[in-house]
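Take a look at this single chain, the form predicted alone, given in structure tokens.
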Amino acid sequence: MKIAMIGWEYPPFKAGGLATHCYGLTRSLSDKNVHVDFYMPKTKHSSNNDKSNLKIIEVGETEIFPYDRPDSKEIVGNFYEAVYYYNSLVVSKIEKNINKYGKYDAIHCHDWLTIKAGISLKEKLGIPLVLTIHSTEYDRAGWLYPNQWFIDIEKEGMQKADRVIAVSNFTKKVIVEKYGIDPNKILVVNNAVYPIAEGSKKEIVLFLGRLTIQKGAEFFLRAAQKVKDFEPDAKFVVAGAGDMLPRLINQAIDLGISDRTIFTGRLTEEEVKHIYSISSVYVMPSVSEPFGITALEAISAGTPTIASKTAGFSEAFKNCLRVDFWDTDEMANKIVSLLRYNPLHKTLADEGKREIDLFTWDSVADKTIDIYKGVT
């Protein structure tokens, strides 16, 4: 089986869970014998590849990231005109593989990065197309002012698809209802994770994501003020980058809880495993979050997580805490209950632990390829 994947984004290019989503599916689907080319836009650090039935397909160059905006300033041109040119390079350049190699036997495209160039491969060439949603316009945006330009693109990949993939019911559940799109032809494969080891815990409860509106971090800060007077040697890590950092720094000085709080901006992929492995909490506050793979990382390295219930990771994972991600004054309960309370926190990490074995790669790629069978 020869699979187009098309996507923007791997390691160790990586602004978000995508990367890790492609990396992990890429990878255990050439150890199952499908040979996969990988199409990305051209990074200034080539990505490892040991794998001999995967190929990184470089093409073109963006400064444009997955979870960008329109009216970000730090998009460099335009930014419409960037998305489609891709897309249409993308096209090109995988004519020109069939037309020497041979056909694939379907194109794998993820999310609306890449929707125009999968559905022109399957309109010029008649090649099934595999669309998999790992967030959507309304997640993005966190449910205030999502953008027309993206629902429309979103919508007409999935109804052009000839599968869709959710990474959860809960997206599922929003694609149905916001985009119109028969739930017969979405599957749901949940994400996976390549474990962390653990290290020796400190008192450090930890926000780890984007620091934008759907990531909820200013949610993670009122908890954390109302933690500091049962908790007064517990510190409170907001890790990585985005458009609130200036906000949330604000906010932590306004909150009286500046001297205990750390902002760490981006992270590489050996301090985020650093920061795992050392914390005693991972708060996963989202307001709207298809799955959440940081979840199963923090779990992996053996730190009990509390999960907004609007997250896909809560309906799929047992061994957590599960908190409405305005509900501050809970959220701080179970902060300091964990933190506190040693068999509570024991218990959680031992069986999330075990329960991380359920969430393989292997098995997203099984799944995977019996979606794969069923259009080709």
Contents of the next structure:
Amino acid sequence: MKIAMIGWEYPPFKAGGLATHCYGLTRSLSDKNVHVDFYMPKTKHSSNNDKSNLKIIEVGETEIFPYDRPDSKEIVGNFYEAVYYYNSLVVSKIEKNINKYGKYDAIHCHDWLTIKAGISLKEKLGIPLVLTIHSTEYDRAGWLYPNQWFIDIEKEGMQKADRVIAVSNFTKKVIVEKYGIDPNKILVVNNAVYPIAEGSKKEIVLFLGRLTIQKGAEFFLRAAQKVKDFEPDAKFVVAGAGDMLPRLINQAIDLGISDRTIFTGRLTEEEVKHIYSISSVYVMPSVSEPFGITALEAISAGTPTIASKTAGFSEAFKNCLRVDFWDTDEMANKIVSLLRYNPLHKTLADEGKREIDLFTWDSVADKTIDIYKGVT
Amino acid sequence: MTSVCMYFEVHQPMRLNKFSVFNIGKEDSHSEYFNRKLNEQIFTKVAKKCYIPTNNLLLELIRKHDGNFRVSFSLTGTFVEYCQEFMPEVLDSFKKLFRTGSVDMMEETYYHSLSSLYDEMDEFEDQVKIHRQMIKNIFNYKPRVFRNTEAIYDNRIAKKVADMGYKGILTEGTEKILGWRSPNFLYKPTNADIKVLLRNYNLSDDVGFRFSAQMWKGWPLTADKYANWMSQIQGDIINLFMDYETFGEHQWTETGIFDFLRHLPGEVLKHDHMDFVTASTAVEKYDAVGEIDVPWAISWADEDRDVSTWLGNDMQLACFNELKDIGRKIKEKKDTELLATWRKLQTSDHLYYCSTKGLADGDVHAYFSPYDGPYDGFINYMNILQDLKQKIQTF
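Can you return the structure of this protein in the form predicted in complex with the partner chain rather than the form predicted alone?
Then the entire complex follows, led off by the chain already shown.
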């Protein structure tokens, strides 16, 4: 079986869970004797690959940050142009490769940014199209002022794809209800994780993610303030970069917790692993979260996790704590409980690590292969 | 002759209010430990679905069969308090049943607690005595057979119960203690003079768990089919022990559970070699055929049939130890109000909610739990225990 997969990020270049997903999926597919050509925009870093069935093919010259929410008209114009340009380059590159090496059994796209290319290949060459939705425009906008331009592209892709893969039932529901897609062609495949080693735990409460409305870091800070008086030694780490960083720093000052809150900025992969490994509590207070791979990463490192109730992760994972993202009292109650009650911390860490074993890329690949077989 | 001994556990726990770490140490918070509204809601719902209709049906059946249909109950103290507080007519209907003479009442700890597993047996004895007093007040009766919380049993408990004057005690008929032997006889402990009734878990669970399971090869289970199965059994006694809520609550009316119960006495009594006995009659009528030795506690709960349901993980052990520790302190202080609160917190359900057992058992746990999982259960319960602990220190 031969698949053309179109993405836009791949480790070490990484802005979000999509890169992690594509990395795990393509490697496990290639172990299962599926030939994957992974197309992505050119980056400054070269992607590492040691799998013989897997080829990383970089296209064009632009780096695109699809999670950025363009504000000014000018940037928006450039941004859209860059996306169209990337898609058209991908189409011609794939056509060229087909002429040279033969046809693909299926095209597999990830999220809105690659949809145009997928549709045009399907329409021109009649190759079946599979589309994975890692997040929708509604998620990225935190359900406030979603951009119709993105929604239209997403909708067209979902309609034209032969199968849509949703990363959770939560996302499947959004695809059915907000995009009007037939539920029978949507399959849920949860994300997975390559486990991270556990380190020696410090009294650190961690937030890790893009600092955008979607990820809810402001609620983390409000909970931190409530924890402060109860756990005087606790430190709060906000790891990640994003357009909300200045506002969050001001918020921490206003809340009187700037002396115990650390803003790390963007971390390298090694630093990310380290901070997971030494944190005692991970909080994922996302306003909207189709899945939330970071929760799996934290738990694999022995860090109990408090996740937003609406996150796809918390519907799929038993051994975690769940809160409403806006309920910072309850979030604080759970943070304090985890810091204070060792048996709770230990049981969640142990049971969580056991459950993590169910979330392997190997099984994601198996499910994805079944879906390929259904369309070819 | 083979006797059928039907016994029903009737229990409702005192579910707790949401109690966060920020409530710990606040004044008067201990009066707010218990969620009166939720407890009333659940109690009245279950009363309408189960207690009242099933009591009515049993009364009708006992009359129809001239007292030859017999059953046994144990009512927990918390259950009786709910009756008195919310629906006295439920308790009246139990009294009516008892007056037929075909109904036996069994003893247990008033609070449906794990006090039989404490280091000392004094709290256990106290709670049994409170229950004894309650049964005397309501039914003017002194139970002769004891059943411990969820049939928890070991040699030490058997000895203690025998010393307290009971003639019988019931527990699970598990292979762990029986080996090749049949549960359909009475046994005695190696270390005490008391008869042990053993639950026939296959037949009991056919009704309690599998009745509505369409995947099960016995489905649909009818009274005549079930009576036929029992008639083929060699033995003195078939002990069918289950939650009373099986009728109308765990198994809904629509499953046909009431029709099953309605026809069961007639179908059993069709067989000349079969009758019904109460637990008290059973221990008079039959002799123990062998000894059982149970150094480690067993119970009727989950697949494991041990106490891991309540004491299976670190969170549960922490709560259990905290609970025992608080008790010692309260008893030193001799504070009756805090003592009463502490006792209500001993109800085993609070620990049950903190169980992290997976798969099939986990589903059962989730079904009964008012929490979003065991971890929330632990946080809430532990916060309350911490608050109570602070109360003792400040009194």
